[in-house]
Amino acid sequence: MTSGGIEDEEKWLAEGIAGLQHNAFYMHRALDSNNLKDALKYSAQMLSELRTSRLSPHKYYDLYMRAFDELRKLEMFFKEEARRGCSIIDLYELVQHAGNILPRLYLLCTVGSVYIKSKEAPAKDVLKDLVEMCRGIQHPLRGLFLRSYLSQVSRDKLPDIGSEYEGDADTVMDAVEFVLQNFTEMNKLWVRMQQQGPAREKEKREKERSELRDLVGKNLHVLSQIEGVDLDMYKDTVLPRVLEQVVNCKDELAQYYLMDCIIQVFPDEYHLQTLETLLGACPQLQPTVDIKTVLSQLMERLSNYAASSAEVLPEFLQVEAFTKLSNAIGKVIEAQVDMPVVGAVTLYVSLLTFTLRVHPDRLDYVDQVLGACVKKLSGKARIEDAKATKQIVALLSAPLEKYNDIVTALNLSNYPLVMDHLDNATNKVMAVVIIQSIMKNNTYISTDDKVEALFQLIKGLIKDLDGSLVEELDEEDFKEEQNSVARLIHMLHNDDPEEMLKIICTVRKHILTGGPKRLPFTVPPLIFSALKLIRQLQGQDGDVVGEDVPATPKKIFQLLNQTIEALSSVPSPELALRLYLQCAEAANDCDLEPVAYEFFTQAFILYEEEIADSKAQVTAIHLIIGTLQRMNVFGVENRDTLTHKATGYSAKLLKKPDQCKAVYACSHLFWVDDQDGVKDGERVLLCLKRALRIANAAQQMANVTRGSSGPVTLFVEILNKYLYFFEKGNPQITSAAIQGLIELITNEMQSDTTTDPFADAFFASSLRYIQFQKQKGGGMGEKYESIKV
């Protein structure tokens, strides 16, 4: 509407509102003096206002209620000339000689009410009466106020059950009656708004109608308060002749406000016995009808309605609610052929939704909902629409919310196909949401079908699809999602070996093809797992001879070889050096001898050919030395071969205090504690003099580039070395031997002109532990009582 025109409109209402306060002022003065005729002459000229058509529903509205209060002060006036002795009778009759119709019928109602009030008449004549008569009025706003009017004054006088104006038996299907032809011919002028005025001016009509629904809209109401209307009478009279009105109607608007009315108000017990009446209405309304949010409401309804007691439960079995509900939706998404596919999946999602709630055993009802998904998915592209696929996020969330068990929705045949028509990233978000799931409820994956199932369910994170590329992800998120992959495979268990290695291959086929990006997430805690199960096998062999043969540490061993193998492909020696390392422990623990050499071989073979970084370098060497220090499978001849190897390399070293380190930590692989055998002295005290010449070069090669002979800190870390082998009863290693480093080290400290705190505090604490060890006495102080401190 133009500014010009709603100045106009303005003026107008401020002229009816004029005129009305002007005639009910002398209407009020004729009430003053009791005088009945001037009262009826100014109420009628008063009413003549509400005669406009030049208003908008809005502003009438504000006219009709100054004329509404107006009313009640002379309904009150009837009232107290009806307890002074004056005929209603008569009045009814006075009142219907007003000269326009308008005024006539709003004076009419107003005397019915007290007619009724009254008992003169019975209640039913004089409803009947009214709204017949109320016929006269064809303009659509203001036959719509006139009945609302008539609406609200005879709401408390209808002759219901426990009534004061309760009659005979019939008197229930009266006041029905009254009422469901007032909505009727309410619901008919509402619709006919829309055909008044220009096709230009038709959404603003739409607003004007959508401002006045509620009007219509109390009718129902109004029938739900009736203490008469039982489920007999709801089933048999009231809910057929409200939808015929509704489906005959054709109008989208009164369709979907009306079907929603019936929804919210009556009792869900009621919609539940009738379920079959109010679903057949459903296909027959406007293709353009939102008949999706009226069903989802519904189903919404009828959930909380299942909810609030078991022993409602068994009268959903009894309608086959899940059946009506689901042949219903089936049909209406059949009827509107161009429904989006974001309203057939809300559908779903509700249909699910009260599945969960009200079936929460049947398996089969859920999976039947996903199936009629898919069934309307299939043919169509990936999902891009943000809403359709929010929605089969909610329709895939449900069963795990409802379940907490991943286990239950891997039944599901039908959970998969639906979320093969996510996009991308959307399937890789649910797969993160299926994985928290199981950690959140802390579920074990325990049959090699199950998880399967599950990685088919999560290959978004496992594999590439469809060409999208990993770099298309951040690193942080792509990280984040690979890790939680990683502890999902540690949920994948059985305490059957069999079971388990059956498990451990399928996770194995489907992370290899993850490509090189992925493999270091993955390969780990499949590695791991599989160790586990070594463990648990520990002391069994074999030889593996076909597919059948149980589950033996050595099968199990080939599998992570080749395993390890896949992952040259990213490649990360590092990562592969150490999973060799660990399997070789495991063969150790298992006494596979052979196993074990060829884990170190493939080490060794990484360490020379894949490893450059000197840093890199120093941390393998560490890790062979440590792990090979604790192996005792191996004979003589391999032991030798593969410590002669470490020793080497650790002579190899870029830089000459890594050198030292590593060649004194080689002496440890000559002397092991808790095993006979290994404990060649003279190769300790070799490795050790060998890493004093590589220490004094360190020494010497400080002194050239920087002009003093830097740290002595190696010296300490090697006279600590001697005292370890000492006390531990090296025969090589000498009280003379230990005095002579003491006495090189002290040389060196008192020549250095630069001060190393470090150093200094290392060297001091490690004289006070020879003194201590003098100190305490007994055999191993007086191993110490030569060496002076």
Second form
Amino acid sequence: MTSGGIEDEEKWLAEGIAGLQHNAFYMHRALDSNNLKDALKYSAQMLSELRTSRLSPHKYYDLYMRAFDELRKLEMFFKEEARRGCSIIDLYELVQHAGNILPRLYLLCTVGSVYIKSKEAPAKDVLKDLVEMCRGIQHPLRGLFLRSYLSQVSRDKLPDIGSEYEGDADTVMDAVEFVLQNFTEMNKLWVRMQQQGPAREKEKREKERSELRDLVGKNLHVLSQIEGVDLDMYKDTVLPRVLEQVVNCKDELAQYYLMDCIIQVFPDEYHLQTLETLLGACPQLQPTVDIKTVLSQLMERLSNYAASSAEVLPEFLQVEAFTKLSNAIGKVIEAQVDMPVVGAVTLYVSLLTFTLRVHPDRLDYVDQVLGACVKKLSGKARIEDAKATKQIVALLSAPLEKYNDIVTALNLSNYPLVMDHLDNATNKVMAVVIIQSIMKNNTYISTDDKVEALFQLIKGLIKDLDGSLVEELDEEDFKEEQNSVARLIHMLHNDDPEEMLKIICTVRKHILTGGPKRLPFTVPPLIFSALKLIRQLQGQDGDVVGEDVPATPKKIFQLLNQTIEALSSVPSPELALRLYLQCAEAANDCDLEPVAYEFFTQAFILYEEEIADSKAQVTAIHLIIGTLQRMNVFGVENRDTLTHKATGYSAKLLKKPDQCKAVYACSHLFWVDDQDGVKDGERVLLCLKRALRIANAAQQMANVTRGSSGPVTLFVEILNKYLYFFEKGNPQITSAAIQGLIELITNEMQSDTTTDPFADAFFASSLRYIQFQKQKGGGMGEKYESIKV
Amino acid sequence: MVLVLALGDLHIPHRAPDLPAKFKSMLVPGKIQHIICTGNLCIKQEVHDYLKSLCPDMHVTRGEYDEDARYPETKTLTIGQFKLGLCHGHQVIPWGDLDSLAMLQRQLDVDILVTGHTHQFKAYKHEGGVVINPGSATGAYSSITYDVNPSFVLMDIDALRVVVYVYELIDGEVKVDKIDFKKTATAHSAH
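What would you give as the form predicted together with the partner chain, now that the form predicted on its own is on the page?
What follows is the entire complex, opening with the chain shown before.
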């Protein structure tokens, strides 16, 4: 069509409207003056405008609506005439004299409406006559609108149950017959439109047909509104007749639209009860019909129906809805060999949604759906299509969301099989979805076999899957991924120690396949999980003698040792050191001296050989000292060895101030408050004196390098340590020594060229503290008496 | 009235998956003016960013397991009339020893010292001021403390008075306790 076409159409429409309005004007004049003859003449002329072939459906509709409005006035006039005594039968006959058939039939329908209302003849007779007469118009567009008009004017005059038009002769069956016939004829006209015109304009025709579809569909709507159409009538008459037309018309557009229409327009209970019939029509449709969307619509409606009230659920079971739908889908997928994967999966997603709504307790049904999907996917390579992937993720997420309990999903044998068909990236995404579901619902997984099943599902996160050697994953994303695995580990728990140990072993087995990049994330939570178990076992004293109980602290410590060792492959010495120290403390609490000693040995080895960074060394040595200070399980020899090492390394730190602090920290190794055994006053003093020497050396260095003395803070710290042990009653710490220190510091500060406000404040508050203690009175006051500030 | 949230030792994800749900529902953005965190979050993205969303003025000190090694060892800040000091506490040996912590308090010259590491709530007053340990907000495992209950502290600072509210999750219920401290008006701080 040339671009001038649209303009032409506008012109023709305008002409049509003008003609219509022109004749309408004269018709009104005739109506006003009760001139029946002229009224008929001008109305016929007016209706002639509808004889045009030049308008597209959209524009024709415009013209039709105007005619419709005018015919209402005419109808009212006819009613008045009948009231005034004019014979309606005569009128019915009179209008048939109109020259052209189309106006004739419009007028006939209009009179027919009044005729039925007058009840001078049974409604069914008039209706039958009209619906047959309309056959006179075989032109698709004009015919459709004509019959649409018939449908509109007859709407409220059908002999329905309880309507005024019901009688001995007229039954609901007649109403149904009428509508069915009109529907059938309209569909035929509509389908015929497809054949009109040249092949190259097929798309345009389809678009135009689309615009008209509601005219055809309206009939189904009318049928659904007829009160008398109960389930039986629907089952026996309405549905079979409608489906017959749908199948026989062999038109893709019509079939798709009408199937959808049926589903939308009739009640869900009817669909349930006629499921077999409805589904039986599906394989008979044209192969190009998008039957999967139709089925999806149906299942969605039924799902919503099921969700609306619990009372309808037994009905679903009674009609075996699941089986029927499942079979129908199977048949469709089998029949349409070329159906793309995404289509099949979408169908299964709809079926799964249906199943989860209607039969949530039937895990076997759910598994069946997944199994059918696996079957369809099997033999194919990993899915690459994004849409199909999306649908598979939806398929897998649905049970998670429904059950809120991963353990239920873990019972679905086909679940992991479906996951296997995802490409690596999506597999991981799905694994994260699973973990998130667990975290969100606070689900605990408490048996070893379920843990194993879970780790099989999320294996994409646990290790590098084959084919994905160097996955260019963003570092942040990788961290987030692994941290979610770490958090997951805390959700795996059972109060029974035997079972818990099994769980720990299973988790360990899996995370050790993760490689150096993953171990720093996954090892710590496992270690702490195991430490918690050890603590739990500590509480239970009953080691049944003679029984080889696997869950003993000793065995678990062995496991821990081997697991922390794995961090050397990363390498992660600082983390490993911290974990060894944690284990040492736990071994201490279990009274296992050799085990604790072994852990300390490992920690020291790491310190010596792997931790070179000076800042890291400072932290590490303080952790060692802090942990060692709390140990009470060591005998004298072991304790001495470890203490000696700790103090030795403290003195060897790179920076002098760091040395000083670490050494005076070591003083606490020789004095532990709650153990009368470890209160070696002399060695405490030795430590503090050594710290003083180092502080002095630091001062001298500062002098040399900066030309001024360094801060006296170190001295004030050491002073505070003196006070600490003084108060604890270490006899080696004398008030004289303290006094000496105070004076030393005071001198240093006075001779200092630069003032350090922090050191000043520290010293001031330390002196204030001494003052405070003096004023306390009692034993403390006595102690401090000889110290002058 | 200034509200300061003090918490720490979450150890996410090493020792705990997340903050308890009951705590999360209580911690709403916009209500708190400052957050001080003793350390051991551990992961930056989840925990650090989450805390920052509650209140942009957030202070953290380094715990020995923190992912971000650039947090400072100690921090001091002034809120109203109070000087606060923050330190994780693994650096102060013996761990949890109040006298040694008092030394740190003198060194930092602060009225309130907030430290962690032991995972045990403490609020203790001595001549130099107050030492507060908010415990572990997630109830994380600790080699030092057995049976850790999740806890955090909310300080209400008003002129020379601070009310310390401690929130503890015990057997699934949040229990609140409060302790009052008054600062004597004598000028402690050497300005």
